[in-house]
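Just the one chain here, the form predicted on its own, laid out as structure tokens.
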Amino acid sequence: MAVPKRKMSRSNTRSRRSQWKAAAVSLVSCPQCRSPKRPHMACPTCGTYNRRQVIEPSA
């Protein structure tokens, strides 16, 4: 098992952790109702996916 030989400094640790962040959720517009939705998911507003009705609309 690999074990570090030296203690990693605070600046090196923090500069490494600065890249560890969450990505923003990507949104596309629904072709039916033009509301923002996540790609490859059914639209929560109108309930369509790939121009077909797949679920009942939420509101």
Given for the second form:
Amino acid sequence: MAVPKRKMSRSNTRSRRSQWKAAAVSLVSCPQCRSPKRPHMACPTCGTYNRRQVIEPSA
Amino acid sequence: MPRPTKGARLGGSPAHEKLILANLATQLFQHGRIKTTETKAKRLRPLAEKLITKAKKGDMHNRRQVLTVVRDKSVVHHLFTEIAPTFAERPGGYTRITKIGQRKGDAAPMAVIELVTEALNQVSVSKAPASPKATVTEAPAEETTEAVTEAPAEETVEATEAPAEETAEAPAEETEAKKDNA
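Could you drop in the structure for the form predicted in complex with the partner chain? We only have the form predicted on its own so far.
Below: every chain and molecule of the assembly, starting with the one above.
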């Protein structure tokens, strides 16, 4: 079985981990209540999608 | 060669998958709208619409075919006598899926799938120049059904809204159109 010959340095470990990044969620403003919401999804604040009431509002 | 069913496989076995979809269809016809995961909603849509098409034909053979999926006779009766007549002049597109974000426990993307209850409205011409990009990508046949699912109030709204709003609307419609084609 292939095994690592050398211990990986902290520098190399940290360089690799510097690429672990979270992507920002894209947001649009709700046409109904103007609060930010995810595109193509019902607004969690007012519960509408395309101005149609889909779910009961959270607030 | 058989073409695999579109969408994700559900459950642990083909029998389990059939059972999940049959139960979802039963609940959808019973309640009119159900909340489920996006994946299940996407698998349910073609099945439910085929059952409604059978219900619209309304004869005994079609009723027996529906009964092989929806085992509850009272639900099938409701489907044939109350749901099917409301879709009499609608040429397909009987259900609507709206994404509602992630579930708290496991962050599964959830959706609401519902029977379309809005009246069938004819497409108006005022919308076409407002979003030329959307009309190009949409098929001509799609145009009528798409306008149907969207409330007529939206057209007046779009005219008054800012153009930034317009760009947000256009991709949404395209994805809708793609899903409907699928």
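Note that the rigid core is defined as the largest set of C-alphas that superpose within 1.5 Å between two forms. Keep in mind that what you see is a predicted model, and the values were worked out from it rather than measured. Positions refer to the first chain, counted from 1.
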Any chance the CA of R16 moves 2 angstroms or more between these two forms, core superposed?
-> yes
